[in-house]
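Shown next as structure tokens: one chain only, the form predicted alone.
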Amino acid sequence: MKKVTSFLGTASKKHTLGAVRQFVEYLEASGDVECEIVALSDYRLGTCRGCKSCFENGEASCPLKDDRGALIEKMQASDGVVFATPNYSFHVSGLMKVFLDRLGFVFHRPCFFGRTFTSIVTQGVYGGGQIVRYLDFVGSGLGFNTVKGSCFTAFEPMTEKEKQSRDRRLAEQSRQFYERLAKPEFPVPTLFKFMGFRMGRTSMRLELDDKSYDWRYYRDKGWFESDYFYPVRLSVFKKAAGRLFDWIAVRTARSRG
């Protein structure tokens, strides 16, 4: 049985919740999937102060004592995760953005490898496609295997034609999500992801030291010596590209002094 958790970035019970419920219905109909919808509005989330303590000293040192840990535990206990938000002022909702900011340290120390991610965005007019691309990038940055998200445009009340169009797209998105859940958990990374890892870890190794929690985390994970975040078989081309990316990172670090 696969566990999928959807995080709802709005307190409204309208379009976004309706889209998530329809996605969940399709997903559970595929079989062997248990779903939960988590409304972020039901949890206490403080606004990040930008102190960077989570980067330097670990997330436990964060001065905000809220429900972030409980939400992360739900993500860690899930095989699949969905971020759902309305388009507010041409971006994710404030509630969703506060949550993403509280996950900032995970972009430094990604930990959701082997899990599947997608996004759902609802809007009345325009701009949601950019939000989908942003959330898909966020999912990859957190370590997830990302399935392209969807954006749905409709006014209140939604017409029958709009609902049918939404449901067709959600059916296809849920199918792709289910297939990704069933595939090997640790795929060969794309060249872009591979480059991000090699250059990021090499820069961290050269520019930080054991005073930094980030540095110690990479050391303890063995990432300073590994080919990637997790064991993977690389082609001859990617092995050569990895050495090139390391070299570029070294040159860049030296240029910064």
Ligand SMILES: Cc1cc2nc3c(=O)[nH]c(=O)nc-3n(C[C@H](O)[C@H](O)[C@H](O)COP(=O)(O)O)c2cc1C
Given for the second form:
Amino acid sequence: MKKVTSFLGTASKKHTLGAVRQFVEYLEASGDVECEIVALSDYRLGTCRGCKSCFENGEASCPLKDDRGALIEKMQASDGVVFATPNYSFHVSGLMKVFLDRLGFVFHRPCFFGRTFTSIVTQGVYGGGQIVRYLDFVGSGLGFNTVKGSCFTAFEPMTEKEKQSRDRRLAEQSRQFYERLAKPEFPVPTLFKFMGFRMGRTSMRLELDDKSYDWRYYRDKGWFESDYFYPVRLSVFKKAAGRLFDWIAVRTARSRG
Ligand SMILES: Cc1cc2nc3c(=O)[nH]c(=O)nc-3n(C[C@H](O)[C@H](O)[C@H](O)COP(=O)(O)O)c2cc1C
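The form predicted together with the named molecule, contrasted with the form predicted alone above:
Complete assembly follows, chain above in first position.
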């Protein structure tokens, strides 16, 4: 049995919830999948104060005492995750952005490897395509295997034609999501992701020290020496590229003094 949790970034519970419900229906029909829809508006989430204590001292040191831990537990208990949001002023909703900011430390210490992610965006007119790209990038930054998200454009009430077109796309998205979910993978990273890991970990190794929680986390995971976040078979080209990225990060750190 696979568990999938959808995080809903709207209090209105109309278009976005409608799309998520349809996605869930298709997914549950695909196989042994149990789905939960979590409305962020039902949880207390404070706005990040920017103290960076989660980076330096660990997430448990966050001064905000709210429901973030419960939401992260739900993500950790899931094999797959969906982030769903309406387009508000050409970006994710405030609710969703507050949630993402509170996950900021996970971008430093990604942990959702081998799990599946996708995004669902709804909108009235324009701008949602870049929000899908943003959310898919976010999912990847958190460590997930990302299945390309979708954006749905419609005014209320949706016409039958709009609904049919939405459902066709959701059927395809849920099929791709189910395939990834059924076969957990630890893929060889793209060159861009690989560069991010090698340059990030090398500059962290040189520029921080054991007073930093991030630094201790990387040391304890063996990430200062490993090829990537998890074991992968690298081509000769990627091995050489990895050494080059490490070298560039060393040079950059030295030039900063
Ligand atoms: C504050 C606000 C800002 C919005 N900004 C945009 C926008 O920039 N572009 C757009 O196409 N739709 C915009 N919309 C329309 C919503 O994205 C659209 O109605 C969406 O389907 C609402 O989803 P919901 O019913 O799940 O809340 C906005 C709606 C609100 C309330």
